[in-house]
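We begin with a single chain expressed as structure tokens, specifically the form predicted alone.
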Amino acid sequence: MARLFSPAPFVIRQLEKAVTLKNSAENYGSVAKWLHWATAVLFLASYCAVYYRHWFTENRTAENIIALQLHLSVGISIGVVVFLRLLWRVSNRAPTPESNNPLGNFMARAGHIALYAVMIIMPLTGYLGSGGSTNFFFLFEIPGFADTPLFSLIVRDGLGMTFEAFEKPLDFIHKEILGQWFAWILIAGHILAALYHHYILQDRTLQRMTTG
């Protein structure tokens, strides 16, 4: 006699799949994970563009222009991604911190805040400091916020100021003070701690955004 199929080990299968998509206690969820590791690696592809156009073209060549592009492009994908962080971040817990040192946790608190607050600021500053229309990896364009009715309603009449004006400071906030040296700041001690908590104080830090 043929055997009864029974469903029940597959609806388990794919319960068990779908509560891994959560954060719980001890780990981090798939989602939070895939989120993560993307936002790193766009900030990667963010920075190896803008360098690349710096050290390695000259300036308004074709080359350049595609490298501008690039970076662009995966500004605004890091917007996005962040977007999509911060949303699943207000939705789901936190897991529970390995560390029962309260200012270990406290110093982590502020680094994560301080990360989301770079992740949030350096592409915001990068569109709106954007004079021109981005080719969002040359599949379709992306109006500038220069050339947005929101830019005329509220900083050309609203605030009386030109884009070179308005551009300024923005510049300054995504290039000098945030792009050559905090983010790297943050970034190294996020490493850097993420790697003490794995090597010296032998927890799952580490482990709870990769494999736990």
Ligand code: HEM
The other form holds:
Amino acid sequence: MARLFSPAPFVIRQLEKAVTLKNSAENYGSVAKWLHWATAVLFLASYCAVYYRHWFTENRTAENIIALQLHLSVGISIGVVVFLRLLWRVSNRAPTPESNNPLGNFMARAGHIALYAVMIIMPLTGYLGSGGSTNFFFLFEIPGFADTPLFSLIVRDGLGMTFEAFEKPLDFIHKEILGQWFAWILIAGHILAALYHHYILQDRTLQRMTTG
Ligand code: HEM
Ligand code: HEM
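Could you give the coordinates for the form predicted together with the named molecule, as opposed to the form predicted alone above?
Whole complex next, starting from this chain.
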């Protein structure tokens, strides 16, 4: 009798693929990896644009304005990616920590929470503190927060504040506290911790966010 085609191996292979999209106890899945590395690249691009503007351009020249618009566009993209990342994170367990050191695991967890906080607060303070009406999201024009009905309703009419008074503390957080210091310290600590796990402890922490 001719052997009937069995769909079981095909279905199992597809299921296996679907499972690797999600995190497991041992590894980050491919969605979490893509979202993680996309955020890392976008952070770098956002810093490059704003510091190129500061260090290499004269005020009000074309390059100066393009570098700022690039910073805004990449910054808003980070906001979108982080929103998706948070949704994925709450519906997905993180892998079990590789090390059994409770202090190390506590620090890693605190570091990750702080990184998530930075990833949310930076785009938020950046946008809420944007007053110019010619902000761009790449090719599309978007209104600065000061030109939105939300600003008029909540800040101007509700709180009775001018945009200048409203943006001052946001700018301070965006630039002076997080942008210039805290984000750098956190990211540097995060990278050093990943290298420490890889080269000194020689565990799979870095591998499971890359090839694992
Ligand atoms: C994760 C995303 C972001 C990061 C890491 C980031 C980082 C920074 C940094 C480091 C600075 C310069 C601080 C300094 O004065 O030395 C800056 C300035 C600025 N950011 Fe962001 N930013 C982000 C998102 C945004 C967004 C979404 C907007 C607005 C839509 C924005 C608007 C601005 C503006 C207007 C400035 C002042 C420009 C200047 O001083 O040249 N940023 N940002
Ligand atoms: C070269 C740069 C980077 C390297 C080598 C790196 C490496 C890693 C590794 C190995 C993990 C897994 C840690 C574990 O399993 O305990 C991880 C997770 C994480 N990384 Fe990075 N990372 C980098 C850049 C960044 C940047 C720029 C950010 C954000 C600004 C970031 C935010 C995070 C967060 C929030 C987690 C926790 C993920 C979760 O459990 O949801 N990383 N990173």
